[in-house]
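Coming up is one lone chain in structure tokens, specifically the form predicted on its own.
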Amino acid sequence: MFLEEDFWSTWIQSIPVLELSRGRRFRPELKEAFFEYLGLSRHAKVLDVGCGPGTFTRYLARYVEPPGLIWGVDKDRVFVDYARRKAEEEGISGYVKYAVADALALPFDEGTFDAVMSYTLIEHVPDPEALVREMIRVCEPGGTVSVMGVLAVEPKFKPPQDSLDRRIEELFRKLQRAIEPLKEKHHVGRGLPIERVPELFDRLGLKEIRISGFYTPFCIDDARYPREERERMLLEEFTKPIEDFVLKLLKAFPDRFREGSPACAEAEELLRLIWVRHKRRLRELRAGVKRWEIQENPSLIVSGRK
């Protein structure tokens, strides 16, 4: 079906989706803010715990100078393999290294790094306190420990859904129930909310605790995206992830989605409808029709000094 260590990239967020969303959040113009909020310098040795496909570690690696070095670790082997390949392709492998590792048992000596951080991780680990203790352990005295997370914000304006959008959403929610036991087993979304991190830092003895943040709203109609880029985002972020999810369900749970069953019929209907919607939205993009649907996902950064 799938390997346990590849659970996240298989079922929760794929590499293309993470690369697109994190690429938008970690914009070049925010570089100075990140270095300040995370207590970084161009010569620092930095660890990113739960680095995913390496989007942020590669971002930081473009700005470090010798002897600066960025390390990224993740439990998902697919993410780590991809991150290594991308670093080689971008010519920055001398500044960024990767390893497969459990966030609760980091393979580094005490005090190895000047700064240790994580992004959208603490809300998914079974023992948030153990995670932060481990981050503190591998941080040098006087170094900075930072936890970043996304705040859930309901958009103030959302274009009304038509019957096609509503049916797609209904079918997708129903099919997602098939992996609820897996999500519970892997503690997805059941960890510590980012808003609770400051009190955890305080309890564990971190000093000079600071709360910062960054806000990078996204709208596919934003003028900074050329039409070709909008079409790519429409395919890779709004259509392909659903198709990939359904196809993996059909393969992973053949008994539940056997041919002729109601569940299989719903899966096939969803596959058909997402491409109907995709073609419609593609026509809209090419005709210059705007929806102005804004995704609002502010990120909070909590940092403390060891």
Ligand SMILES: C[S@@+](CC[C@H](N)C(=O)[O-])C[C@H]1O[C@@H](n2cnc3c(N)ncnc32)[C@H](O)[C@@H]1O
Second form
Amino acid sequence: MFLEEDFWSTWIQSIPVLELSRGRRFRPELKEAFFEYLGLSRHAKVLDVGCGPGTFTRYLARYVEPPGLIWGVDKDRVFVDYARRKAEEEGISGYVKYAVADALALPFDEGTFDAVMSYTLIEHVPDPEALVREMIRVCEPGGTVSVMGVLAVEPKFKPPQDSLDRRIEELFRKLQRAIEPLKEKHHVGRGLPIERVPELFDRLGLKEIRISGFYTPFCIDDARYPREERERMLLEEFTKPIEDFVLKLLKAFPDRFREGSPACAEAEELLRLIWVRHKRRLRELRAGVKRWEIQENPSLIVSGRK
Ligand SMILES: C[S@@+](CC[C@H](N)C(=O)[O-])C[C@H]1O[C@@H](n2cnc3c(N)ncnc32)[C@H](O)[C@@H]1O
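Target state, the form predicted in complex with the ligand; input state, the form predicted on its own:
Full assembly next; the chain just shown is listed first.
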């Protein structure tokens, strides 16, 4: 459970959480923008660094084809095994490949790829400069290196929370403290904010640096999603991840969450409350009640030519 190789998928974001959220962000209508900004072409050799469960690599595989080649690398073996399995299932494994690798020591020769990119990785690596140097190294001269990430913007309007939401948030935050040392050890959120990437690209000698982006707000009441999809998102993204997290905590820290201890009581309270909220939201969804809560994740793309 404390293995290096499944840290992210165990403690930070599970496969369904990344697949669902990224699946919504990489919309088909953005294809042209990605091609333009990331320097892609139909037969490009592409590398996605820190690819997670491979959502973006499979998105690209719809538009890049052999002799083009797509590689995804990630430190988390659970993600890489899943991504490989999905590529097999989708019949694209001949040109979509994965490897377990550290982004700071990429297992590729100099100049292997036409386009090298990452999405929400630089924010989490201990040495962002080493990451970009590695991305530049494996990119061919004239190729494009791009770093993408989510901009930190404060929404002007926050949907009102009731006492149930507030209590769930309070308990969840408290329990999260138990894994703070682990997050620190793995540099979660301790790398470089995306806003500072252009300066780094400039310093490392990338040319024609361009700042672009994509914006794919999410609202569960959006007419894009059929009812079953909404129910699945509610369960897999909003309720199950909290339940899984609490159950893993109880198992991983038996002394801290001893039966009868205040910490254990709080964990049990949270487990109960998330299902109270889940049932309430499910009833609302089924009755057609809309909340129109919008989650915003504007993404910045910084790209440069080697
Ligand atoms: C926020 S997730 C993003 C995953 C994927 N890019 C996506 O958007 O779905 C960050 C990913 O970076 C990976 N990661 C963190 N540090 C890494 C490193 N040094 N080398 C390779 N992967 C790393 C994690 O395992 C995780 O999959």
